[in-house]
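What follows is a single chain, given as C-alpha cells, in the form predicted alone.
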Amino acid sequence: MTALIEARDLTKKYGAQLALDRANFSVETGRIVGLIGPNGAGKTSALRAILGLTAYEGRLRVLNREPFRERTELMRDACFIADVAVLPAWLRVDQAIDFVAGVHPRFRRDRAMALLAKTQITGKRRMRELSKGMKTQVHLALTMAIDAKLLVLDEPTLGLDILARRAFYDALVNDYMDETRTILITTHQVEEVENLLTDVLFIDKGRIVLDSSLDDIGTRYAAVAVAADRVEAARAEKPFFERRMLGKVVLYYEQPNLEKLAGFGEVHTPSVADLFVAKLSGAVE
C-alpha cells in the first residue's frame, strides 16, 4: 500500500538551527496518528513542511504530492487546524461559512450547518464574543465540512477546559473520521487522544524515535514492576529504562521475554504517555 505521508531523510534548517534531522517516518491512509515530542523537537516544522508551508531538504510526498511546489492541489485534499484562533474578531460565524464556501471547492455548506446545530453557536454571533471552546467549534465545523483526506490538527485545544477537549474530539471521531480518511495530531494531553489513536510518531531532536502502529506497542513493549528483592535479576534482562514508583522499580524492555519477566513481578502494555517518557529519557533515573 501506497502511504498517505512518506518522508525519508526530511531535513530542516533555521540557520544553524536543525528543526528536522533527516527524519523518517510514514502515515497510512485510514490512520488516527500521534506526533508526539519535547518542545522544541520539531513537530511545527514537519507539520509546515507536511502542509507545504516551508521548504526542506530530503523527499517527502503527501497524497503523492510535493507538498511545496504542489500546495495549491495539495491543500484541495488536506485541511488544518492551528493551536491559535485564526479567523477575525469581527466576523460572524455565518460570514466563516461564506468565506470558507467561496474559497474551497470541496466545501459543504450543509455539513457545516448541521454541525453547528449541535452547539450553542448562531450564525449572527461575531468571533469576540465566543469562549475559546466555541471559536474551536467554528473552527472544527468549518474543517469537518471540507471533504478533505488528510486533517492536520497542531495542538487543537490547547487552552480548552476538559468539557469542551472532550467534546471536540468526540465530534472528530463520530462526525468526521472515516476508513477514507487520516487525521495527523499533536498534542500535549497525550492521556486524553491515546484512546482515540491507531499509531504514533515519537519526535527528539528532531529525529523520529518510534513509528509503530498502537497494536505492535502492545507486542513490542512491556512494562514490569519489580519488588526490591528482585530488581537486580530483572535488570540483567537488559531493560531500556527505569524509574521508581509506589516503593517498586518500574523496568520498561522492547522485544520482552513475557514469560521470563512473569517472574519478576506484574507485567503490562505501557501507556503512550509512559512509552513517550522512557524513549525520550532512555536511562536509569
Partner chain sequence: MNTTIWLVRREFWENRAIWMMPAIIGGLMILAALFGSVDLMASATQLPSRAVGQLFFVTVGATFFAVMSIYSTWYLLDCLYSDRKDRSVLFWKSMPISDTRTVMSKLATALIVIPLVYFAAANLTTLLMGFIISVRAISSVGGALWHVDLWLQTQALWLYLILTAAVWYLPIAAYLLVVSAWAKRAVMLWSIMPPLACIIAERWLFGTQVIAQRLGERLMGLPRVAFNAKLGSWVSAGVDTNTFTTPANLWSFIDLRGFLANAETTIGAALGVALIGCAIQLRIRRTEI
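Rigid core here is just the name for the largest C-alpha set that superposes within 1.5 Å across the two forms. Positions refer to the first chain, counted from 1. Predicted, not measured: the structure shown is a model, and the values here were computed from it. Compared with the form predicted together with the partner chain:
The Cα position of K132 differs by 2 Å or more between the two forms after fitting on the rigid core. For T180, the Cα coordinates differ by under 2 angstroms between the two forms after the core has been superposed. A displacement of 2 angstroms or greater separates the C-alpha positions of T119 between the two forms, with the rigid core held in common.
For comparison with the form predicted alone, please write out the form predicted together with the partner chain.
This part shows the chain on its own.
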C-alpha cells in the first residue's frame, strides 16, 4: 500500500509565526482520517498545503504530485470543501451543476441531481437565497458527485442541523466511501465522526502529536477511573493526564500495563474526544 499523502517536515510560516512546524504524517488509501486540533493549531494550513492552495517548506506529496506546483492536475483526482458557504451569492444551483459538469472530467451529474433531490433545494435558486445549511448541502452534493480519489472536508457540517449532519455522514460512509477513496476531514464535533474514522491525526502548535489508527488506540492507550484513595498508587504508573469526574479520578496512560491498571479500577479505551483532551491538556500540565 502506498501513501496517498506523505508529509515530511512540512513547514508553513506566516511572517515569524509558524503555522506548521516540521509536521510529519502520512495518509494511506482507503482510510477516513480525522485531522483534529484546537483553533489555530495548523489544521487549515495543513489542508491548504495538501490542496495546493498555499506554498510551504518541506516535502509534501499528494497522489504522487507536488500540490502547490500541480494543483490543476491534482484537482482532477482530489476534491475539497475548504470552508462552509464559499459558493458565490450570485450563483444559481443549476448553473453550479452545469459549470462543474462542464469543467470537471470526473463529475457525475446524475449523482449530484440524486443528492439534491433529497433536499428541498430547486435548481433556479441562487445561493444568496439559501440558508447556510442549504448552501452546504449544495456544495456537498457537487463535491460528492465527483469521482475523486481524495476528498478533503474542512468542517463540512458546520451550520447543518443534527438530522442533516447524520444524513451527510451516513451518505458519506454508505454511498460515497469505498476502498479506492480516501477522506481527510477536520471537525470540532469529534464525537460525531468518531464512529466513521479509521485514523486520527492530532495536531497542536503546528506539530502532529498523535498519528494512529482507531484500532491502535485501543492497544496504545488506556484510561482508568480510580477511587480517590487509590490515586497515589495509580499515579506511580505514570499517567500522562488525569481529570476528576464524579468523585473519581480518571487517569490516562500510554503503552499501559493493563494487568496492573486493572487493579486500580475499571480500565477502558478512551474515546477520541477524551484522548484529544488528554493529549493536548496533558502537554500543558
